[in-house]
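Only one chain is included here, represented as structure tokens and corresponding to the form predicted alone.
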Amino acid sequence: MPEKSNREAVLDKLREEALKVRRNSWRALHAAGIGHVGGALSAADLLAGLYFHFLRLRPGEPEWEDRDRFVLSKGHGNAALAAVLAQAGFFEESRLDEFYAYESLLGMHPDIKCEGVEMSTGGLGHGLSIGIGMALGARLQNKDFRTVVMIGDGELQEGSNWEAAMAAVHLSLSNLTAIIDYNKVQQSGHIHEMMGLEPLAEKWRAFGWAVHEIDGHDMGEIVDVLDALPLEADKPSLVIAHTIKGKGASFAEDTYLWHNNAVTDEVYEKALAELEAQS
């Protein structure tokens, strides 16, 4: 058989780091034994691209000036975060185990004093904000490295994330991206019933900022999106990343009611037996 491209090799591992924080997000959440599961998987691809091929990171010494920086505004994803923290080093996996337990650094939102978080979030909406003031610092300083926030679609229900568009254009932040966790559920049903956010691109076209669409589960997409950061020149960069909740267990995708739950042995078993088939 010929040998796979250097692409197709570099996908395939990317894939497979991500299929890994889907198991380490269960591993967490069945140690807590609740948690916020579907947008943790939802964004597990996501996460696994950006801390395994774009971020430029150094797990064993987690405050080198010259790091990327990551700000998880959707903070009930922090299962995931945890995970792939984890797998990239800044502390060891067997602290997972930990996951919402007293006194532990990994809540079920992310905390500012464990290893490689940046910012202690969760009070939705506040994320981009804090990444204008990274960015920011970052050209202050004479500095080149990037900063990405994730938000939650609900999230963009807060109307600071709108002043905060503002903002980034207004700055010409193109040391800045975001990341739109786009998995259309919300904690209490459908964004669409919630309250709709379409056209969601062109409103951020609108404000000024350079937007691209992609599947966030089809790794290729999003490498290439990375890869080509920043979107246009002087302008803050927009990814839309289309997911499903819960994506990788079947009971759990596309329904609000695995927002947040509780992860018994029962779930947790069926939950890897499903992420094992898909292996």
Contents of the next structure:
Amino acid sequence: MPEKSNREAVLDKLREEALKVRRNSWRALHAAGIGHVGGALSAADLLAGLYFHFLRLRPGEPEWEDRDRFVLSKGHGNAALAAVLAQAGFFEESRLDEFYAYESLLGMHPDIKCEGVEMSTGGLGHGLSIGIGMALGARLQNKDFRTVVMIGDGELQEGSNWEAAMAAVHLSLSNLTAIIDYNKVQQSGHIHEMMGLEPLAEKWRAFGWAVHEIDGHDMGEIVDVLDALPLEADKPSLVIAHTIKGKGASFAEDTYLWHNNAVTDEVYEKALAELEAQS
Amino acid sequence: MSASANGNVDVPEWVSLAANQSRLSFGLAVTELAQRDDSVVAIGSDTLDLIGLRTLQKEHPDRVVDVGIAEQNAMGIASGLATTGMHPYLCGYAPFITARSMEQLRNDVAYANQRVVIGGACSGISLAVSGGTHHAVEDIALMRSLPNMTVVVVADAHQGWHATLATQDYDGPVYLRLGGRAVETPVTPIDANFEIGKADVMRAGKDVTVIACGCLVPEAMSAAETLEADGVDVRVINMHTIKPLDRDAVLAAAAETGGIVTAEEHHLTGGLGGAVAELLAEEHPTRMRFVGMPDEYAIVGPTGQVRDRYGMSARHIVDACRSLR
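Please give the corresponding structure for the form predicted together with the partner chain, as opposed to the form predicted alone shown earlier.
Okay, now the whole complex, with that chain kicking things off.
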């Protein structure tokens, strides 16, 4: 067999981490007994790409001042964030078994007190403004750290995002990237049935962002867009990542029923078996 | 401030520039702090002139970021900046910078415990002619209900300056409640000491105590003079910090005088009066009267007249004190 190219080897490693993010997300959600399955699984590949290919971090020194910043604005995806932080070495993977536990720093939503978490989120429509503040903080202190904010699609129904969308362009924050986890489903149904977002890319372009659309489950596309940041000089970058809610668990894909649902022993075993088959 | 050759004390420049407006002395103090400390940055919400940030903008254009009429965004940006080690001073209209951005305030600033100073100008019914949409008579209650939040109500422009400077090395988020456009009667000395959390006893007295904040402090002083003529000895406390409340000052007043009147330009629900009553109910039950805005929305009119209509003038404090005798 011919030796794999370096790129393929890198992508394989990232795919492996992504699979592990899914496994670990299920582990945390199973420990909790219930949780936001769909939005954790849709973001798993993106998070693996970010934490194992893009973000400059020192897991042993989480407060390192020149670190890149990542804000999970869609805070309900915390199972996946906790998973990737554990995998990156911010804390032991065994802590995932403490998801929702008494006095745990791993609750349904990220807590700034937890190692590696840059901001407490969960109230929707907050992350992009916070990211602007971080990006401005870098500029004002002549630091070259980069800020990435992951926004949920349903979350874009909150008007505060559009205040921030305006401001990031006005301030020419090319050190800021927003990634939309566009899984097309929110708590009560499909987004286009609830409060549609389309034409989404055109909206952001009209606001003045540099926009690129990718398949948010294709690691090659994820890596390529991250390597291309900033997409244009003097503009903030927006990546619209088309994803599938509940990706990797056939029974949970593309349905609002798995936005937040019980994770029984039976569900957990089924989910792990499906992931095993994909590995 | 320095003594001049003839022995008089020179009046510092900020005093005249502030023109007895605490919103301006706040802006001047932020400008001063920005010159002292590279981490200070002012975030505006279409408030450059309201707060008086043109000089800072001219001298350090990068240190003034006015994001336009978008308080939610301004609050989130301030929080994000604070996480990077900057010390943001957020400038807004009190009614909008508190209520409009309340969730960002709670989650991004208070819950995340970020070092953000929020200056809320035009509080109370200082903008009485603007109508109820522009009145802030619930902001103390909102801010006081947030863990980690420090709440300061300045009595005049002088205190606005000193209170703002006092935030330089203060930890955690702070809400500074400022006046706006309406006349502010100077009542504190230009060179007064200011310590967050330490009330100022403006007038000693043993018969009854008035605990006031903001623009009701000069009204309380005026009421005390009226009562003095009747032989009533009134203690007046400027409770500029609502949270953390100066418990010692309140408990001493309860123990040493015959009753307590609170006075504030704020709804009677949840403000200074509530804070004092909560403490006394547990620690030292005391006869009290409350001067403040009743449970309704104010009419339009000149600020002084509207304040008087709703019971927030010196004469109402006089009546309240007498009713405790």
